[in-house]
Amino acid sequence: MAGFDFSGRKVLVTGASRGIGRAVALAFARAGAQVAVHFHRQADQARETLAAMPGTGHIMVQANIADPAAVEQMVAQVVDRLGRIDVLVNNAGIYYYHPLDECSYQEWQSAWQEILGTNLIGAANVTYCVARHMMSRRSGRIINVSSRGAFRGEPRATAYGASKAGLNAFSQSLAQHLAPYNIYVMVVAPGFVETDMARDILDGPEGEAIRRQSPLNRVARPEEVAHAVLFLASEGAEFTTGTIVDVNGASYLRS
């Protein structure tokens, strides 16, 4: 990605087998860091992100983010054959509607553990792990990939929007807690993307309305939130820790 130099540098990208974690994979790759492919069922896609990537050294590491011993392993496993981790990117997330007048509470209770247990505790062990590594060297970056949902709410699927905005808390607690180690915690937060998690939605009767949320009258590209990725990780940013960057295309504003 033009304008970011990072080579040399050694990334983890969770849930880089498609969607805004294969266009962040292949940005870095493109910026001259090796990265290392995080997959939990898409091995073939996982391949194909590989198999896009310039450079050389990148490779393929699969866990189930919700697992903590995966987790454990997969850290384990990218810092013995990386050598360290300069950069993590939580992106492994899960979306599905459960709104609470239409499923049962047995339904009910599998959403809430299921995406939580994912999207917020997984994300937090990923990031347990590497921290421990990065304190060891006094050094690293950590970005999470959270939502406008966290700030706009989800109606239909309020256990994704309590997993985004425990995120953003998780990730500015941290950012206090890390600063003496000169590791920097930020986050982005898209709105909708042209994803295949978000297909069905902006293929569907919703999608021209969700379209029209923003000015620019469409969603993000997975590029674009890679690029506000690779500006937090970069050199010259640290100030920028505990910061929540909004990717929406002005189509959810806070102040």
Ligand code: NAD
Given for the second form:
Amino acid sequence: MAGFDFSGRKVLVTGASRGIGRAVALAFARAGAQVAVHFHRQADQARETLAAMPGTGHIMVQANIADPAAVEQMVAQVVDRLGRIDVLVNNAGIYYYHPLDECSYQEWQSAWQEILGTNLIGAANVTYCVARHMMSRRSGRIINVSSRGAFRGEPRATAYGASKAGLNAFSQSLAQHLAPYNIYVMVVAPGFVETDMARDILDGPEGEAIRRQSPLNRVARPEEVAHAVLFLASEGAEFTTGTIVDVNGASYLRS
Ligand code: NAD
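Next block: the form predicted together with ligand NAD, after the form predicted on its own:
Let's see the whole complex now, leading with the same chain.
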């Protein structure tokens, strides 16, 4: 990726077996970083990410981010094997419909627990373990992958919208709390992105209308989200700490 130099930097990207996480891992590797490719269940796909990355010394680490003990072990492993973590990208997340007017109370409970447990509490777990390490070094960057849905609404995936709004608030509070440690916390908020997560929706009857939400008549490519992540993690972007950068092709405007 032109313009960014992360030579010698150590980066942990969660959910990097595919989609946006894979694009972020590849972009950091192309910019010279050594990357820890975190995955949950898809070891084969994580290996493909690793194989596509230029440079040497990249590693793969496994954890369910909703499991606090697994996260602690995973972060310790990355610190042990890479020596340190300069940049954390909290990208792992899940999305599925759970409309209130169609769900049983039990389905509603499990959707809220699973989606909040992964997208918000999972990210908070990884952040805690990595931030404690960064604090000891008084240096670091944390970039969280949120969503346009936090602002625009997610009528059929309310827990998802709430999880991403929570992630935004968490990131902004943390940007204030961690500033004295020279740790900067930023957010990217993509609209729809061409990944497996959104494939069924984008290939379905709603797809055309979704693409038309942007005057560019398309959704984002994962590489475009990665570009924003690398900018926020780059040298010189420190004073953007606490920001939320939209990557939505002007499909939803806020000011
Ligand atoms: P994806 O489904 O392709 O990838 C999600 C990744 O998260 C996978 O690698 C998966 O293994 C990992 N993951 C899920 N649950 C996990 C768990 N419990 N523990 C560990 N890892 C787990 O989706 P994507 O589109 O690449 O999404 C990446 C991020 O971008 C997510 O946070 C998502 O909410 C956000 N986002 C996506 C879109 C979109 O349209 N695709 C739009 C806005 C925001």
